[in-house]
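Given next, in structure tokens, is a single chain: the form predicted on its own.
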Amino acid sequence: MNTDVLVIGGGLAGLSTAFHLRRSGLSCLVAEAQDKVGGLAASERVDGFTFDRTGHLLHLHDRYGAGLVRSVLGSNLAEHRRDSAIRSCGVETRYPFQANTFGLPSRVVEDCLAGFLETVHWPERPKDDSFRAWCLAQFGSGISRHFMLPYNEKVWRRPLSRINTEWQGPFVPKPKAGEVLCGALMDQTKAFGYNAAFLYPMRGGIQPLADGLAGRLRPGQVLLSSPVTKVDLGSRIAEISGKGEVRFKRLVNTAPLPAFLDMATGLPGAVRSAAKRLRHNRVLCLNLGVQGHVSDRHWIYFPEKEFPFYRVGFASNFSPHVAPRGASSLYIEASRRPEESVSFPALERQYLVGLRRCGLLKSSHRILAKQWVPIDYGYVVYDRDRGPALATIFACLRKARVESIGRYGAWKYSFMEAAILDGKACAERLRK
């Protein structure tokens, strides 16, 4: 086979490209290691659930992003007011925890509070780049100490003194002082951060989102369950499990970036050692299914050691279809380096055992199906080493005329809504 774009990876960023470069006048080839496409962004179907590859919420911040995703999923979009959490001291505040002490123990609150305004009226630079320094600096030691540093620790699985700021951008909202003073005296409701609000598909999860894209493209443009094995820079020619070689003249990637470093031939010892400084954790999701009303929350962050996860989501609330009648549907997050070894059984006990211990499962919650849905590719790590890595790597990738782009191609910290608005810029770059 021959194209003038090759596209590594099926998911929301890849089938963006395609659906961009429609009407350019260049052929375009999709090629998707899974039997379906999405990526992350997929869902499955398992015992009367539906259930998402963790929690997949849309964010719609920009305008032509929105009108492209409603277009697609037309009357099939819920809206939501997020409703969410944090969980500690043995209590449920509202999040941002930064702006919502209120409810929790006074010694709490006051800690939290006095941090908070010292860096009001004696503000100091942070003593350097590094998330715990930054953290210190805007919120205050109260507030680091009970939420902040433990639950981002957690997330990153490594000292936040080595975790840099660059991923932050919008995730981490900074309420003025008066918010925070309103947030530690009452039951506050006022929104804070990117995700104030959301959309979800009523019915078949986030799935229909890539579907709804793939379905806007030429049949046989997207090749399901043909993993890209072997990438030749130098003759343009990659192999792909099941179909042979493909010729291409512009290759766009979407794979995790050290997967495509890996399966790339001529690529300089340079690359190749920059590739070994990119760093990443895994997220081990567990999906259930439960028999009966569970929250009425959309998601709930705990920051406590006591439990073995950082986040539990409650995707029956975003949409009643994704559950039976009369049964919630769950899913639980910790996340992991790479490097530790999990046993799935063991952990699975550790999640409901917390669950029960926050008042989440009770005796009459009985369980009707669960999934583990580990991803060997979840947070991207944001430390030292990466600005300078990527450098070398897109640097090379360039002259190869290699676009590498989306959450895990580009390796950045991202959403859906961002991986689609890639795909597009990256067509438009193609075709120019």
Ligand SMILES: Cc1cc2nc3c(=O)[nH]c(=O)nc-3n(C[C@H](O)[C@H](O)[C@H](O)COP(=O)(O)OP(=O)(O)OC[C@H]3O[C@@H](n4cnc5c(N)ncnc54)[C@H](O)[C@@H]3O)c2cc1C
Given for the second form:
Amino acid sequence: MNTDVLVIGGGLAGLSTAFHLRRSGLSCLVAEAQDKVGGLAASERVDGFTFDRTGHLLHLHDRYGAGLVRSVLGSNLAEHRRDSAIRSCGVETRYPFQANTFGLPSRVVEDCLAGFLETVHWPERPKDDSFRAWCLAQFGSGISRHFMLPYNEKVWRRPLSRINTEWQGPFVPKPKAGEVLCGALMDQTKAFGYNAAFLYPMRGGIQPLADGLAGRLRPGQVLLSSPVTKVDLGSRIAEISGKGEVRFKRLVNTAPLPAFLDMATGLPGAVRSAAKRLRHNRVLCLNLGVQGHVSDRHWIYFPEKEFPFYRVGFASNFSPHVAPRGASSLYIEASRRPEESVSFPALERQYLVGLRRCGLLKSSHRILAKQWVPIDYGYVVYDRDRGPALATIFACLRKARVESIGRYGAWKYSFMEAAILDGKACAERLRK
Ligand SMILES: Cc1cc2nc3c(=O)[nH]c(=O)nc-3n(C[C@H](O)[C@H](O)[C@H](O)COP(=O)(O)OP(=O)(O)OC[C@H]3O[C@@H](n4cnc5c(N)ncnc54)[C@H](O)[C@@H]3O)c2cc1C
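Here we have the form predicted on its own; I need the corresponding form predicted in complex with the ligand.
To see the whole picture, the full complex is given below, headed by that same chain.
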């Protein structure tokens, strides 16, 4: 096979690249390892439930991105106002914690307010560039101790003194002083943050977005069940398992960057050692289908150690069509370092105990379906090694005329709309 552009991966970034190359005159092939498109934004039917790979909600902030998603999904789209909560000290408070301490025990509210007011009256620069120091300087000791630090320790599984703040920009809401005070005195309904409203398909889970994009490509342009196993950047030939060789002029990678560098030949040793300094976490998602109603929320955060998960979401509150009538669909998430060994049966028992302890699962709730979704590359870790390692790797990939894009190709914390826009920007560079 010969192609002008070979795209590794048929997730949203890869599909979007091919979509935006449609009228470029360049031929483009997408090789996808799985038997369906979508990558992380794919869904599966299990015993009458439609499960995503944890919650995948559309937060559309870019005019072009929003227009494209809406045109692909058409009327199969519903808009929601987020209803999410934090469960701590035995109560549920509104998200985000820092703007909604009302309802927590008074000693906790006092702690949070006192610490926050200190940051307002005696503002200090963070002691270093870590996420931990930033939280203390931004929110004070109480909010940090009761939510920001324990919650983020659960997600990152590393000391927060070694995580930097480069990822948090749009993802951590920063309420003003008046809003923090107001949210301590009353049940504040004001919405905060990048995901205060979201869209989700009415039917089919999140899968129709990727299917819709793929449907706009030429038949045969996406090769499914086609893992790329080797890339020779010198001769510009890639090997697809079971399908043979593809000769390409330009290469676009959307597979996780370390995995791509592993299969690429012709790269200098400096790139290989830089790749060893890239770190990530796994996300261990259990999808559950349950008889009966479980919660009205969209999702709940669990900062406390006594719960083995950091977040539980309720997909049947995004769309009633992802669960049979009278049933609920939940996703439960925890994270692990890649080297940590995991016993899924043991973890499942811990999840169920945790769900019962917080009262979400009751004895009347019969489990109708379940599916483990281990996401081997979940969160890219933003530590001190990441920036310099990426600088070395990308300088070399540019020379080799390789684009590496998307959440894991570019090795970053981002979301579905950003993956689509990455593909568009990449196509524009290739056209030039
Ligand atoms: C826990 C979690 C929750 C999230 N929730 C949301 C959310 O609510 N909203 C949101 O907007 N975003 C969310 N995201 C982010 C979103 O999933 C991603 O930003 C987006 O889907 C990334 O798309 P991508 O194409 O860059 O990567 P991927 O979806 O990872 O696609 C890469 C593709 O490459 C394929 N591949 C890998 N190796 C090879 C190979 N050797 N050969 C061929 N193919 C290969 C993979 O099978 C995959 O299909 C979440 C992510 C996580 C981890």
